[in-house]
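Encoded as structure tokens, the following chain is the form predicted alone, with no partner shown.
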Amino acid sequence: MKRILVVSSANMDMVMNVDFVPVGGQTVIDKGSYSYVPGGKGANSAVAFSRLGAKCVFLTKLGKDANGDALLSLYEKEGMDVSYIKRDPTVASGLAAILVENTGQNRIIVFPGANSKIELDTVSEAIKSKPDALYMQFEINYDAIIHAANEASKAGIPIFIDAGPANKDFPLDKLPEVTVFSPNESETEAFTGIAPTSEEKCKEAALKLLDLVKAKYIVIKLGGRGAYIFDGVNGVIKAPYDMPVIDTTAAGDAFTAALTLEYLRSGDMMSACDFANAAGSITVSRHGASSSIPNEAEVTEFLNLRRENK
């Protein structure tokens, strides 16, 4: 079984369903169905992990409060080590606002809390238990992501990140090579000025993207369009599979989580690719963010229903 340590964000969701997002000076009235849920990209990602069959250390840091009780209470029942997740009493658990549309399409808000008091300290003493990966967002304090991925380099972990949300303020130049770089359209057009709005541009922005930060692959995810793999030479955009979308939330998490799982089980990016496609599928078939992620079984179902049907 791989372990996984994910150093990233915890959030508690409130989620609100909409017809559409308002404008400026308009008032939208939500369809009956808020709610409050356990989500943030690092959360989100870990239990995509946890659910897909791998072991997973989660390094987070959540307030001393309701929200942050609710959340450590959902990471011990998904099975991870929460050895390394601390509590501080000074500020708030993190916390995100979610409008979904009709379409399934959402708009986030997030507040980062405790998010941003990740320290150094912890950081390297999570390292030093040797997992098999670390895995990142963009969510948490930058010293603690530039502080793991230069700790785990030197010890000599491969590093994975889902680069999102994008701030052009992040200073790529100080990551060590990482295997896989993995932003979604919107992050890549933050990153580069390129809209991967096609193969051909997708290219463009992935060489850009190269330039900015080392890694042995971009993975650029394309929401409905699947997801742009490349190489440094090579690329190639590998198509989702076809299910209804009801809510796009934590979708990216699960899929960057999948494809990582994936190609170190099995060190075939494509069929790594594959893999995620299917969990991601899955995920935007459903409400919710970490409620809405698949496990193995279901995901090797899935693929296994497509393959018989080809």
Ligand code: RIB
The other form holds:
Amino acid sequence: MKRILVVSSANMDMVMNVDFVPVGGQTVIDKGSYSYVPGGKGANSAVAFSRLGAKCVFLTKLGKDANGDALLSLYEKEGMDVSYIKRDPTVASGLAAILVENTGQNRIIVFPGANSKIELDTVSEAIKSKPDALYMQFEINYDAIIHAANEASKAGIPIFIDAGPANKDFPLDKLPEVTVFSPNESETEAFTGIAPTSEEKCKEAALKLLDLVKAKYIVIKLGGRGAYIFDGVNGVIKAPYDMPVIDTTAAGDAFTAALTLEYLRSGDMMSACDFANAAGSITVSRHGASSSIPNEAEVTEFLNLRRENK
Ligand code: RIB
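Okay, that is the form predicted alone; can I get the form predicted together with the named molecule now?
Let us now look at the entire complex, which starts with that chain.
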């Protein structure tokens, strides 16, 4: 079983399902619903790793508050190694306000709280435990990301980066070589100034990304259009599976985790992308963040059914 170290964020998501998003100064009484769902880009990917068959070692920081308690107990229930999760009594756990419209499209505002307080010593300790891979996003303090990447590189541990959320100011030049660098459409545009609207534009953007970050593969997540895989020479768009879109929250987090795990297991990026597309497609067909992420049996059954019906 692959042991994946996720150094990333944890949030409680306050999710509102709404008819439409009000404009400035407008108050709307909505007949939709709201709920609190465990989320955070890192935690969503950590849940995906656990459900898809990896041993996930989750390193994050939580406040010493009720949201922190609820999040920690979920990670324990999912079977994660939580020994590198620290709690800080002086700061609140991360919180995300998410508005989901009828189309499934979401708008997210994150209050990082404890996520911006990850300590470098804790990161060094976790890297010393020699995981099979290091997986990160950009939702925590940048010094922890850069430190983790450089320590992992020195230890010969492969690095996988999901480049969300978009921030063109992240110092990509401080990262060592990574195996996969995976932004979504808006993150790609933020880093390169190129919107990946066609296969040609994807290639242009991927080449520009390779000027900014050393990576074996650039994987651009294209939402409903699938994903563009570029190995430095050749690129291909892998189409997603057709599923009703209920809520896109966490689909990208599940996709990149699934891609990472399946690539580590098979060494084949194309089949890893199929597996990841299936995990992402199932995730968009369900409500919420971590609550929508499938397990390995569901993804395998989904893929088998699609192959049989071809
Ligand atoms: O990618 C979705 C996640 O982004 C949400 O769960 C929210 O917490 C934000 O981190």
